[in-house]
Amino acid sequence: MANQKQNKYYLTTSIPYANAKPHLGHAMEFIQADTLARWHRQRGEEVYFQIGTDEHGQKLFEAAEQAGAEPLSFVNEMSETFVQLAGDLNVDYDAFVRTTDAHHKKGAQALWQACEKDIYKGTYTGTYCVACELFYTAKDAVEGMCPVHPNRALEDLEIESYFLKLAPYQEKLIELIETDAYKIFPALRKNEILSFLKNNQLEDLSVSRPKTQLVWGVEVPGDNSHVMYVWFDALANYITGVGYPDEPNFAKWWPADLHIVGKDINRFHSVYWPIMLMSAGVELPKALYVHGFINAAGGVKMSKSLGNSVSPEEILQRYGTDALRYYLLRYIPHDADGEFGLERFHAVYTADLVNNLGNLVQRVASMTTKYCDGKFEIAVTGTPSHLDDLEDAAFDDALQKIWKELDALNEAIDKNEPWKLAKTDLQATQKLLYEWIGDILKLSAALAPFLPSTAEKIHNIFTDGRVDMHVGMLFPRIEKED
């Protein structure tokens, strides 16, 4: 099976929780794995990449009712802003998963099923958000408020609960992280995590809750009053969306290679997911990579009070797609928070986009177009071998590379001069104009898992020997919104 598996390469993003629309954060995830699939795949290798939606939940059904909506109809609805946003972003995934859908539900109960072992019926007494959809302890709390959202106050609760238990599992957990069996990164998260194992006694997961305080959620097999708790439902979407327990897929496809998710969820995946997977004698996954957060300009949070937030749709209809992927792939730190603001936005399309990208492919269409009656002669051989900064995830690392050699190409076309080489020896311009070519091509196969239709564009204008000036203007210069 192993060897089987060699060429193989599962990823996910986290699923959305869909009680409103995407925002900025969401749609950097979807770039960041889209842009290591297509980088699986260029390379040859067999991709499954998953991503969806978590609708269920008490937030969720709170979002419903304050909407004057059912449930399912309401999910509907948010669901497909995933699935239009994933598409408005040139998002090249296999599979949607939506946790309404039966097939989750059933491999969600079998995973319960699975773990039965560990889980037990109790009460619970303690506090709980329900933004997290989680329970907090008086040493997490602070001063009786969400850690995670300080504008909202803990609820006092008591409810029945099943709980599954975790401290058995808690020494083999931390061994799995400290060897890389199960990878996490960067390396400030995974210490964030090991600190917390070693530091704290963990403490049993409440699992279900009554359908006296919830009816919105999966079943628990066997006791139709209790639903499962939303993160124990949410998190078995990586192994049903593959088919988990019993169907083809999965043995094909599991453990997944990489799961994509955000800082402020990151316990959740470090420690009660690999545990309900060695509960449920399930292989863990092998890789977990943890993004961080995007700050409006100046590192402040973006707020729709505050004014400060910025939607997806609006940068994707003036700027287009591959300008934001661009932006949140370089200008994003792939190991920390980053900063977005409309300004420095439009001043990186400029310079890096206009001037220096598509100024060099057009400069040298044109030239070519003049001096080789818009023919060339070149070989290019293999794909880029230099985007190893891909094994971990360092987005930003890799485009800076790339943009050093596109500004290396701008420079070499500045000291050369072919417009007056031409006039002495036309052959030498030809010869240069060639090399510049195969150098774009080249540059633009390694440009593909960022910016795929830029890339697309690239080849298209210089395809099959011949420049193709049809193809049009890479980025237009768009002239700054007061």
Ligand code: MSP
Contents of the next structure:
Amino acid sequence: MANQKQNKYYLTTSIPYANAKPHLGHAMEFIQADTLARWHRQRGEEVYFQIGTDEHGQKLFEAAEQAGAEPLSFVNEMSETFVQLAGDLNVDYDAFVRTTDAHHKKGAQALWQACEKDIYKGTYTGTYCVACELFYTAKDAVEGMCPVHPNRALEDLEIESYFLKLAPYQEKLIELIETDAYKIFPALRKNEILSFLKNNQLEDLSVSRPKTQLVWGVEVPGDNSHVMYVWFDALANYITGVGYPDEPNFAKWWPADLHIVGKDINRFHSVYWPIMLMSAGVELPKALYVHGFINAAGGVKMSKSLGNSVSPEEILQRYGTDALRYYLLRYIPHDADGEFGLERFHAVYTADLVNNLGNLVQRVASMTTKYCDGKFEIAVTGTPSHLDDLEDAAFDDALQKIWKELDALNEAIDKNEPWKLAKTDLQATQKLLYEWIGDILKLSAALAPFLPSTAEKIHNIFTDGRVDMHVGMLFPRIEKED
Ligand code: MSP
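Show the same protein again, this time as the form predicted together with the named molecule rather than the form predicted alone.
The next block holds the full complex; its first chain is the one shown before.
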């Protein structure tokens, strides 16, 4: 069984709430996951890459109401904006799950039934944040306000609810995380969860809402007066998307090799999700990568009301897909928060993409046209081994290494001055150019998972021993907007 699964890789992003249009944080998660998916495909693995949208819950219901729309037509429209963004970012996914899909709802109900021995009905009294879809204790609250949404007062709520017992699984979960049987990385995130698990007795999780409070959700099997808590329903997407409980695809793809999520939803994925699976007798995913947050320049939270938020579509239209992919992968640290400001983005675009990579390819191509009649003789492709490791999702380090090599190539050209050498020794000039083309093609193979269409363009410029100057510039120089 293990062997049969060795060459496959199933990875997922979180599924964003379809309550508003996507922002830069969503774009980053898509891009990170797509880069990993492409990297694994490049290694000959069979990859299944799933994304989707989270479409139930009170927050969604309220957003639809505010927009004056029926919930379903509202989420249809919002979900489409995520599909559109994924396309614009060149995200090559295999499946897009929507939690309003009939097969997802059936699968979520099957998961609930599988957990039934740990589920009981009780009463919940607490303070609730609608934006987080989460109850908070008095300890969490900041002067009565939500700790994540400082403008949102916590609401007092007493409801009849089903609960999932968590405590019976606590010790086992600590062991699984400690031994990396369920690997949470970077280490900071793993330690955060371990210290939470070791210092708190887990309270049972409220996993339903009475329909008197909320109707927009998946019905609890056997009790049509309750819908599932949106997180129970949403987390299930990772298994329903590959056919849980009984489609053949489920046995093929589950357990997932990697879930990718942001730091604010670490606990859902490293505590509640694995416990739901243990309760249901389903294998745990192998790993969880937790990324940080993108803030505006200066480290402040991006928000529409502060006027410092940047829409991904705005950047894409002006600078193109690979420019955004590059910035987010290279300059948002993979293991911490990062910043996005237009000024810095523009400077990086010009320095790293126009002047470095773009110019390198341009001048090697035009010198080959000039000194070699547009022809070259080499047969080097494939990924250079020293740029080989993305297992730890260190996109920033990997790109830094590639850019160091690009710097070295640019320096070698400046030092050798082929435009002078060609006057005295054409053969030596040609040899140098062939070498550089080989190096560019190697780097471009390494770059392909990060900047797929740039890598493809480079390949098209230097293909079958001929330089094609019609492919056009990789990165046009762009004037800064005032
Ligand atoms: N619907 C839930 C996820 C359910 S998964 C079973 C959710 N949605 S969300 O839209 O709020 O967030 C989706 C993803 O975007 C999360 O991984 C979240 O951490 C990430 N980000 C939200 N804001 C972000 C930034 N400012 N920066 C980077 N990522 C951020 O949570």
